[in-house]
Amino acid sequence: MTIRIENLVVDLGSFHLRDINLTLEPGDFFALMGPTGAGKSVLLEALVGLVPITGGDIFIDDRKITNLPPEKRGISIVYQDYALFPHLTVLDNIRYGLRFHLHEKGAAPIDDLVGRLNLNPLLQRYPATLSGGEQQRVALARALAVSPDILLLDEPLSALDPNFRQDLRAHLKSLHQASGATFLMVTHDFSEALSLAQRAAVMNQGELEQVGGIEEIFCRPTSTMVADFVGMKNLFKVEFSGSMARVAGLEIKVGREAEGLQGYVAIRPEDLILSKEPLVSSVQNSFAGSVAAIRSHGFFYEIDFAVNSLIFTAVITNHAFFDLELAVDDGFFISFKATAVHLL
């Protein structure tokens, strides 16, 4: 089903949603990503019908659901920390919504998702017998059984450690693609976003920042915000003069006209190329600088590489870093190309 909110306002104390306008299609996996504190959980509950609505109006399909409650808008929500409750068996906890719902199907629908979830060993047990992993999918099963046209998900991973992550990353997919219904999820975690949904939104100080594919959230940011949230580090207010970019005395090939305009260059970590001596290649852009800094993040490294007054930031792997015998202060050439270069 379609949601749509037209110039929703929530006011809470001192925090506030402003003028949300967001169209989410039917089958829909969209990522609701942004800073702490941006109000992406303020607006997953003003669409579910817990907190309320200022201003504005959320429709599903052609219905007008604003005012409606929680249990009539046939939205489902799964928390973080999971929200099961503690006296009741794990069956009786994914059984827990139907009271609340007529539904012809039975008990078909429930056999079907503690299959796809491997909940049958765990039917009989109790929440605190579980780890995380497998309270995240009885959370995620209890959501399902009402059939939702809508699954709201608020982090719903991050508590995880990595191997819980991707196994419940898989059956996310699985479940978004056996449902059919519009998936709706807040996460901090870009590879998530990446492999699960299809459009995505940056949310900042309660404003839409930037709305589209997720794939030009992160490659065609159309704010300085957004290109620092999605890890642009590399990001320069230059002057531009033909298809060149000026900045702290260097000349930037940025591949396109840009005569006369005022603004931002944005590069990826990752594709800027360290190398002791200067590339031979089709990349445009060479400069001399030396290393500044290095980090390690476990299977990678990020190089804080100067070049006059600017700082660019390179993103390595352990055997390029290795390979490279890095060290600070030693001399090295940066290189990448005009097709790597965004502008703002």
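Predicted model only: the values in this text are computed from it and were never measured. Numbering follows the first chain given and starts at 1. What changes on going to the form predicted together with its partner chain:
- Look at Asp57, Gln198, Ser290, Met232: the residue sitting at the hinge between these two forms, where one rigid part turns on the other, is Met232.
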Second form
Amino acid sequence: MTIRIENLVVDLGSFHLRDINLTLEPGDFFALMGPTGAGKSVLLEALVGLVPITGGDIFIDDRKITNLPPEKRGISIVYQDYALFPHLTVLDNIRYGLRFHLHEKGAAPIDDLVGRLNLNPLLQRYPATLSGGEQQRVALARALAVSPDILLLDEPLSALDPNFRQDLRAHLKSLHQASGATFLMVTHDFSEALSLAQRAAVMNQGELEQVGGIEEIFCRPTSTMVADFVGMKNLFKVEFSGSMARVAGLEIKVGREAEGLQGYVAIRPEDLILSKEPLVSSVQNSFAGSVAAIRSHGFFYEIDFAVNSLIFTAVITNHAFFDLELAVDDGFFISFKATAVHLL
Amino acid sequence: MTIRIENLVVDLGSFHLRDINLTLEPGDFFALMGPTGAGKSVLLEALVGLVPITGGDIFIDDRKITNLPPEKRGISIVYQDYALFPHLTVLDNIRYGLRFHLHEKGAAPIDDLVGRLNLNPLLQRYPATLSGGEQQRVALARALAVSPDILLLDEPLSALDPNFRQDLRAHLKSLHQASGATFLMVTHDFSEALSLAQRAAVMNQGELEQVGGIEEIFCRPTSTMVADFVGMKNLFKVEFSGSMARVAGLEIKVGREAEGLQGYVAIRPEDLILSKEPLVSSVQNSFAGSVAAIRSHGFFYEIDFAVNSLIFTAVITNHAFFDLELAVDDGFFISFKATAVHLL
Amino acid sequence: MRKESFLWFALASSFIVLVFITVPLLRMLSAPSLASLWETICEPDVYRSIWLSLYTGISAALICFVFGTPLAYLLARSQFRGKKIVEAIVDLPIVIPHPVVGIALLGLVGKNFWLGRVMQELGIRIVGSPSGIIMVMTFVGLPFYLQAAKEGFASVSPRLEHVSRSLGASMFATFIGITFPLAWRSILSGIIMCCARAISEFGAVVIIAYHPMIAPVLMFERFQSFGLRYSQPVAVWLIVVCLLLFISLRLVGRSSKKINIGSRR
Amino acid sequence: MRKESFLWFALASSFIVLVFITVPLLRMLSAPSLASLWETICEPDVYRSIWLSLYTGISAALICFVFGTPLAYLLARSQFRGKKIVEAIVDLPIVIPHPVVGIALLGLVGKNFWLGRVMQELGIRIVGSPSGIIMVMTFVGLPFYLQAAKEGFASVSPRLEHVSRSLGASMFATFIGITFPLAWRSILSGIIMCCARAISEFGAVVIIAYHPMIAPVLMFERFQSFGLRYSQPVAVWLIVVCLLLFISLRLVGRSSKKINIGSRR
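Form predicted together with its partner chain, following the form predicted on its own:
The complete assembly is shown below, putting the previous chain first.
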């Protein structure tokens, strides 16, 4: 089914969704990304019909659903906290929606769903006795049992133990292929989207910033907000001249002519190399500077590195950290390839 | 002050602390680490005197404090949720403990603390109007105002926005130096400990697994639990023979003779290199295998890689991930230096 | 030590409070002899009045359940202007002096007011009838039911309702299938509290209906006419019967409770 | 549409409930003329009874505050065996029929029991005296105070107390400096609810002390002797005076409330 959102406007006191335009193609696995508070969940609830819509329309194929109550829309939702009915068994949870859909499409393929999600051993148990991963699978089965046109997933992985995530990712992919429904997933975590979705949109302060293929957004962010969101921490306003970008007295090789752009360059922190000696070549930038700050993040260290008035953020492994014997104010060199510089 | 914990036993229904022995030297910044539920917070509350002690003793220098009420111990605590008094201004919060300490040591250096923590502009405000980072600083000032012998910090960084963490780390270090008090920090995050503490202990299921210098624990874990906790994900039971370790049909070069050990090797995931061609040398291991699973984690991917019946976990940058065009079941080579193999 | 004296003070005053509540009740329960208890329950006046108390009290609780449930649900779920005022109104019956409740209701349905006269002409008798007693009891019991039911509904996550609706259930079907069963325990507690409060009422009922006599009125009359000794056995019987009623209500509610317990393990 | 009919049903029954509570009260407040109100308040019997109601009700609330606060704190903070039983005991006064409360207390302090005789010989008069009224009111008001205070204490994080103690404050100093000020709003609400409940009591008081007459007893007597019209003005005055009392209590509590509001912004 094609879902079209046209000029959608939602007013919730101090929070607004403004002029949302979005089309999901049949069978899409679409990720709606953005920082916390961007309005992703509000858009989801507007699609389900739980939030009053101020303006604009929502279509499924050519059926206008803007003013239909939630039960008539054919849109299922899986919440982050699963929201299983605690007084019903797993089986009754999954069957819950069926009685309201008896007149449609014949018997829904419950057995297939139950088998695919390995729920057979759990059918007679109550939700409170299940682990997080099991609850999530039951919630998925319940939502898909009514053969919805669209399945909305509210941060499906974030509440799960890391051990269950891989499992659920595999299930989500297989269900998406088997059901033929359009999946719309909300997430604040870019890597989650990267591992599941084909297309995506980045939302910020109630507006869509960029819509496109997931790798396109990752590799070619069109705005500074998106660049920052996909992890391009080193974002500088520059002046282009030929295949160089000038900023704070530095000349950065960018490898190609920049035209018709906003005048920003962005470099991923993992593309920066710290070394004791400069690494000079024709396709490589290398600048002298000093360590400004060190932050530890599990497997990796994030290093703020000052070159003139610019602060570069680099990420290095713990291993490299101990090798280099980094300390604040130490002088080092920072290097990156011209091809690692993204132009905005 | 020297703190000695001797054979401490705590029984809390189904949870027990067993035979805790720990000595903190004067001026230590000590990290108490371990997974959630290991008993770290219980040990903290036993030190403050909020949990009944079943056996053992606690000494500060040679003063036995085991049976003293919390107000006589000279131990301050800063909780993760700050626990500021909401009905008192920032200034009154900081001053709160002073009236109970009038007879000791003369006027406490409140002004110095307030200045050091940049609290001057906040003194007349109420806690609910402060940001998380500001609240944390007030909680620190309040705890240090009474010049405690020991300051206990309950996961001081975990509730903070990442932007405030660096700030608070710097404050913690400077306060530790200025106050001369012994700091005991609880954390479930190894990297937090790494960035602040000199000495540390790893706790598991109510017992201390390893006590020592922070780098010693990181580089030379003495048990499989600690190895796993400090991020050595690749932990295999092996048979040593000369400078080789045998497991699942593989011969792993370990670079030195292994004697009197438990028979484990551990390799950090960031020390593993994935490549399309084998990287063979006399000091390098290189095995053929296939990708078993891919997990995205922000800047990095975690790759499960199967070699015979062994599963190696490697961490690679997003960049390398796109370069290698990794996909599940693809054949690759995994390589690591003999010096990267830790023997347990 | 100061710490201990504080604890001792707290324990001592807690003990005084508990003694103050329990001792008079225990003394009263143990005062009448078994013989006098048996004699008392055989009197038609006594068992009729206890039966009337039970029947009117249960009726009042059921009326509160039927009419109060939607209001409790709205108060738990929706935010609207004047909600604070509605909540204050709903609590009024607790703080209004009991004879004032009777006087206020009598002012409405008595013969001094058009409504009372209209009802009289239609042959509906409120004053001095079980329906009048039920009306008074409903008035004083309402806040207790509403409070418990509201809390019950508030403890059901709105997300469960959202999911139910997205699966095709209408608002009504969602309420019946999800919200109500999950709030049932609190609702049952509310019904019991409401019923207990209704049966305990005296001051308001005595104004609207001295006859037929509910048990508290009978006790009062016996106390006035014959003294303490003759009112005590009635009091014991009323308390025993109420206890049996509430315990059996809890047991009946147990079958549905099991599921909830299962779900909370 | 089904959805709408469900909503309409809910709104309609909510409306009925609110009308049922408010209309009798409004009718009663508007029934007496201003002249009769003025006349009534000038009668010594009337203003004396209202004053007695106020003074005994406030005394009962203060007794509950003094003796109930430690118990409320223990119930909010500690887990112990038999806690459920203590909580059930504490709720008993709500469900005991009001004349039974009076009969039970009279059974203890009346001349049929040794305690009553001892007190009589010592010259302490309970029956038919303000102290007896206060005793009854304390009994019926206790659960309301305890409930509110318990919730107030439960809402103060134990961590605040832990921090206070680690900073050198004793258990007592912590209670006075941290716990009590933070629970003060709920405690004040509890005092007001308890006072309101005490002043509203009739059935239990009338057994222990018909004289001196509290306002509800006076109303009842006027209703019995002269009819509805003569009891209404007293009811209006009692309600007005109580409202003024509670509003001023809230205002007095405001000065300390400000701090709490500030802390929750």
